[in-house]
Structures are given as structure tokens and as C-alpha cells.
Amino acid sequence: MSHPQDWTLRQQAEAVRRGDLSARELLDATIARIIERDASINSTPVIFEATSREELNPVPPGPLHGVPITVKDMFALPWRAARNGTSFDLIPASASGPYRNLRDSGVVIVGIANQHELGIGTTGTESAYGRMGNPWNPGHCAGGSSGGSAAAVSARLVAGSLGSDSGGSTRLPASYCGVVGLKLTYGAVPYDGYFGAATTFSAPGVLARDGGDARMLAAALLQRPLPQQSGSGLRVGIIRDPFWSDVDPEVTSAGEKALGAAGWHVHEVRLEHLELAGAAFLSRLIAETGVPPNDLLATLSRPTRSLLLAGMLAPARFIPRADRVRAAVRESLAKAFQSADFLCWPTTPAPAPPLDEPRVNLPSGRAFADLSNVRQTLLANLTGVPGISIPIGLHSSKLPIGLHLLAPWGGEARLLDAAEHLERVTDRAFVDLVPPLAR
């Protein structure tokens, strides 16, 4: 008989709801994998062994009872502060909206997932816990800033993890892992207690082994039923320039291969305004993120305080200039829907980068893998939309590829539909790939 933590998210829920597993097995069976396996990848630094197994007494009774699952340290939990990736108690200990809307559907919380800190930055390279490694390759990058939650399902130390998406966090760490990562929409879910309620960006998010898993995860966050229907004959936008055409040879052919697999109806699209999008996410994101007090400022790397700094030179008057181009870039993506169930690019331009030096070959040159990232993600932040990044195959560098979907407000059914859809048009092939550290 395989390994619990093997198993799917749908297949642990069922094997505790049938009685073949208890609660306390699978969650067991958890810690003892997490323990074994994290050392190369310091995804799970913090582990709650005491606290996940008095959570069992009782598990409320919901699709995911007894699931136990982790959550990334921007959201605070009863018994523990969340910090942001700092050593610092940021939020105080309580049961913040997320946990509250997961703990109803029965999950327990084995621990916390290591992030990139203070969630600035997509290669998870700087984190009080130390930088995260990835299941594919250790000595490259887990992404960021959900890297723990990400690395933690693709090494199959956990089935399922809690994340969240300000420029891309959920979305770009799935990609670098080869799993599924979904941002929800904007506001969907109670924002107390989550780093997330302090700007207008940012949105939890789930990830998880495939689709269906990421469907399980979802609605019980949003507790809501998101219904599955066909994910066949839907039609697509894809904008070329930049997201297609300054990308990595190889994950534009991976793309290009999942969309003809998938049988969509492509065609392309052109949306207002967006190569102002980048400049009005940043000068946005800047106002919002603030400067910490100094006992906090002194203890951060040297990448995060100085972007922090500098953002501090930001001229006021770049704000409202943000939301005149926000609001025209939304009306845009408004227009784009009304022909398209989906737009599609890739998720992250190149394959995830080494640890050591976290920079990408693209067409355009060389480049720091933050900037090329948040410009593949960031325009669902800037409108508030959902997106999903989907595992489509491997690079020459035996390192995942991800495909990048927005829907509409509100869509995240949509774009799981889209999800399952392509992993039974190519058999499973890239969901079921299992990483070394797994194997």
C-alpha cells in the first residue's frame, strides 16, 4: 500500500471519511514525512506536533476532515502570531478569516509554511527561516513568496497548503514547483487576521497537486461550492508581447503544446493601457507596503530593506496617477472577457533560477528573476481577478513549467474546469510527475 502522503488531497478526505485511515494517522504520517524529507528544502520550518494533535479533539466534521495541511506565516492562527517571514510577531495570535473558513471544513494545521520575507520577492532567497529549496533541485529556487507551501506539496510532504498572491506569490512559486497554484479573487474571503487586508492587491490562495485537489482546497477556503463543468471548447486570449514573446524558447513551445492538446479556440487579444500596468502595480504597491519600525527594519536582509528604503522615495503624486491607469487597465480586461472565457501566457518566463544567484536567460537578456516574474502575474493583483498557474511539462533543465490563466471576477471555477481539462487531454502526464526529493 503506497505512502499516505502520497495520496491526493480527495484521497486522504475519502480514506479518513471511510474509517481506512484515522485523523491521527494521516496527521502522524505527516509530521514523520515532513521531519524526514524538509532538511534540503526548509519548506515546513515550523511544525506544530503538540498543537495539530490537540486540533484533532474535535475535528469539526467537513469535506477535508482530518486533512492536515500547512499555512504559509501571513495569516495569524489562534495559538501562533504570524510574523511575515520575519522573527517578528506581526499580527497577533488569533483565528484570522482563512483559518476560520479552512478549520470549518475540518483540515488541521500541522504547521507553518515558509515564505519569502515580509513576502517581497518571488525566489524564496530571503526568509528568517532561511531560503527555500526546491523539490526538483535544492540548489535552486523554491519561488516566492509561497515557496514553502509549494515545495511542501510537490515533495508530497503535505497535500494541500494555504498561500497568498500579492504580484504573483502563489502563482510563480506553483510554477517553479510543477504544481497547481491558485490566487482566489480579490476580497473573496474574510481578510482579518491576513497580512493581505493591508493592501489592495493581495488575495489568499491554495495550492495543491492537481485541479481537483486545488477545487477541494478552494471551496472550502471561499465556503462555497465552485460546480465542475466541461473544460473543453472554451476560448482563450493570449496577448504576444511581452508575456509570450520574452519568454524562454522552451517554455514558449510548452505552452504552445498544452493549448494545442487542450483543443481551446485561440486567438489574440490586445488589451489598453498595459504596458503602464508595471509602473502603476509598483508605484501602488510601494504607498501600501510602508516602512517597518526600525527594531524590525535592522533585523531584515539587505534586498528587502533596501527595496523597502527606497520605496520611500516614491513621490506622492504617482498614486493617483496608479488608479487612473488601474481603473482604464480593468475596463480593458472587462472588454478582453467579453471574447474570451481565459487569457493564457506562461507563468514564469525561464525555469527556476539557482539559489545562489536567482537571475534568467530571456530573449531580451539576461535578467533578475523578480522583475521577469511580477510581469507575467501581477495583472491579476492590479485588477483584483483570479489565476491559476497549471504544471505543463519540464525544461531541458529537468525543471517544472507552468501555463498562467485569468478569468473573470469570480472565476475561479472556470479555471479549474480549464485545469482539469488539459490534465485529461494529456493523460496526467504533468500533474502525476513526481520530483526527486519525492521519489
Second form
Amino acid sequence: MSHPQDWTLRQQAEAVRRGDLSARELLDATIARIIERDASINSTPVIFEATSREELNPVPPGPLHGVPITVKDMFALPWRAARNGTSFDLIPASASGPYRNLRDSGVVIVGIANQHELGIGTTGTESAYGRMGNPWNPGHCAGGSSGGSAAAVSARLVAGSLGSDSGGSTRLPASYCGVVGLKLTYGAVPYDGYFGAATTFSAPGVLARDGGDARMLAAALLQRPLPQQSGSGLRVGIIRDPFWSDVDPEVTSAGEKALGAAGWHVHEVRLEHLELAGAAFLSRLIAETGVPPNDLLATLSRPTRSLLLAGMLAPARFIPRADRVRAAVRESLAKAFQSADFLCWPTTPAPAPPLDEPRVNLPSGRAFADLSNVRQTLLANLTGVPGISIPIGLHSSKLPIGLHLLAPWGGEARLLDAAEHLERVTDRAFVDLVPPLAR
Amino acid sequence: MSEFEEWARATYRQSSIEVDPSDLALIELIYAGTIHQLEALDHIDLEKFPAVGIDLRHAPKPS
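What would you give as the form predicted in complex with its partner chain, now that the form predicted alone is on the page?
The next block holds the full complex; its first chain is the one shown before.
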């Protein structure tokens, strides 16, 4: 019999439901797998060996009864405070809203997923637990901020993980690690006990190996069904510049091939005020992030600390203007969705860079991965819409490439329909790719 | 000490924030990049960008 963590989340749930495998056997195998395989990627620095076994008595009888997942360090759990990638207990231990929803569906929390410090970074190079490696090449970034979630799913340590996304933090690491990453619509789940409550950008997200697993986990998180419909014949709006143009040519080519394979109706879209979206995002995000107390500040890495301290100096005059731009961009996005079921472009403009030098080569020149990554994903956070990253193949560097889709508010099911359609027409060629670490 | 350093230190002091002096060069670099990007907001025509309520959970109501 193969290891249960080589199965999908759906297969694990079905095996426990049928009694082919007990929840305890699945949990024990999962803990053993994490211990055996995580050293080079550092995705799951905290394993709840005792607590997760206690959680089995009893497990709620939901659709994910007895299935172990990991949870990003941004969510408080009844037995552990949320630390947000630092060494401080920042939100006291409690049953956070997203935890409650998942627990009601029967999941067992097996460990904490590593993340970029305070969620401020898309590379996973900074964390109180140490940096995160990519299962496709542990010397390269897993991404961030939900890098531990994406790496753990990619490496077959768990089949699902709860992440979050304030500027791309679920979708970007999903792209780097070759898994599916779905950011929910803003405010779709209770935010208590979750760092997202402090910003108007963040939404929880799920990381899974394919669209079916992401659908199951997202439905559990949302506590509502996400009915499956056909993903064929959809209308796709593409915004050429900069999302397709300032991108590694191999990434562009993989994206175009995926769109061709899907057979969707593709047309170009012009989004009014897009050129101001980055400034509006930055202005509000800085204001909402603030600066932590001195004792925490002193323990942060220099890049994170300097970002926070530089942000503190930004004049407040930009904030009301940013809100006006935000409203205008939301209007133009809603208009774009009148002629498109979803918008689409590459998730990350280049594959995961080396941990030691997280920069990427783009047609516009050599760039910090953080800046070019967030450029591709911030629109969903600025406007509140859901977004997904879907694996669409490998770069010549043997690192994954992801395709990014945005749907209207509440359109999670449509994104998953599109993801599953793409899986079908490509014979699962991309979602079933296994990284070297998991072979 | 540069003008930026002097101003930054005074601002942090006012908020009782302790700053490692060796961080100031990086802070200045990030600050300059941030302001450069934010200044685009200074040039918007407020007539074209009305202040309206935002509910991020839903699509904007048709104007």
C-alpha cells in the first residue's frame, strides 16, 4: 500500500470514512512523514504530536473527518497562540474563526506551517523558525508568506494546509511549489483569532494538490458547498501589460499554452486606473501594518524591521487618495467581469529564485522577487475578489510555473471549475508532477 | 548625520521606538522607493475619483 500522504485529500477522507484506514493510522503516518521528510524544506517546524492525537477523541463527523492538515502561524488555535512567523505569542490561544470552521468539518491540525515573518514577504527567506526551502529544489524559495503551507503540500507531508493572503501570500507560494492556492473573497469567513482582522487586504486561503482537494478544503473553510460546474467555454480576460509582458518568456509561453489547451474564449481587457493600483495598495497596507512594540521589533530580521520603520515615515496624506483609487479600481474590475468570467495571467513572473539571492530576471531587468510578485497578485487584495494559482508545468530550471485567475466576489467555485477543467484537458499532467523530494 | 537620519531619528524618538542606527541606510532606501511610488496619488483628479464607501465582500454597487 502506498503512503496515505501520497493520496489526495479526497482519497484520505474517503479511506477514513470507509474504514480502510483509521484516523489514528492516518495521523501517525502523517507525523512520521513530516519528521522523515521536512528537514531540508522546514515547512512544518511545530508538530502537535500529543495534541493532534488528543484531537482524535472525538473528531467531529464532517466531510474531512480525521484528515490531518497544517495551519499557518497566523491563526490562533485553542492550544496555541498565533505567532505570525515570530517568536512572540501575538494572538492568545483561542479557537479562531477559520479553525472553528475547519474543525467542524472534521480536520485534525497536525502542525504549524512556517511562514514569512509577520507575513511581510513573498520568498519565505525570513522567519523565526528559519527559512523555507522549495521541495523542487531546497536551495530555492518556497515563497511567502504561506511558504510552509505550499511546501508541505508539494512535498506530500500533508494534502492540505490553511494559509492566508494579504498581497498574494497563498497564490505566490502555490506557484513556486507547484500546488493549487486559492485565496477566498475578503470577509467570507469569521476573522476572529486571525491576523487578517487587522487589515482590509487579508483573506484566508487553502493550499492543496489539485482543484478537487482545494474545493473540498475551501468548502469546509467557508462552511458552504462549492458546487462543481463545467469549466469549459469560459470567457477569459487577459491584461497584457505588465502581467504577461514583463514576465520570464518561458512563463508567458506556459501560460499561453495552458489557455490554448483549455479552449477558453480569450480576449484582452483594459483595466482603468490599474497603473495606480500599486500605490493605493502600498499606502493602505503601510497604514494598516503599523510598527510593533520595541521588544518584538528588535527580534525581527533587518529587512522586515526596516520595511516597517520606513513605512511608519510615509505621510498620511496619501491614505484618503488611496481609498478613492481603490474604489475606482473596484468599479473598473466589476466592469471587466461583465465581459469575462475570470481574468488571467501568470502568478509569479518567474520561477522561485535562490534563497540566498531572491531576485528574478525579467524583460524589464533584474528585480526583487517580492516587488514583481506582488505586482501580479495585489489586485485581488485591493478589491476583495478571490484568486487562484494553478500549476501549469515546469520551467527549464525544473521549478514550477503557476497560472493566476481572478473571479468576481464570491466566485470561488468558478475558479475551481476552471482549475479542474484545466486538469482534465491536460490529463492531470501538471497537478500530478511530483517534486524530487517526494519521489 | 544626514537630514533624513536626523528627521527619522526624531520621529522614532517621538513614538518611543528604538532604532538600530545601522538600519537607517536601508530604511532611507526603502522610504525613498515608497514615496516615489506613492507620489502618483498626489496627481489624481479628485473629481474623477469620488470618495465612496467600500465593502470588500461584495462587488461595488453600480454608480
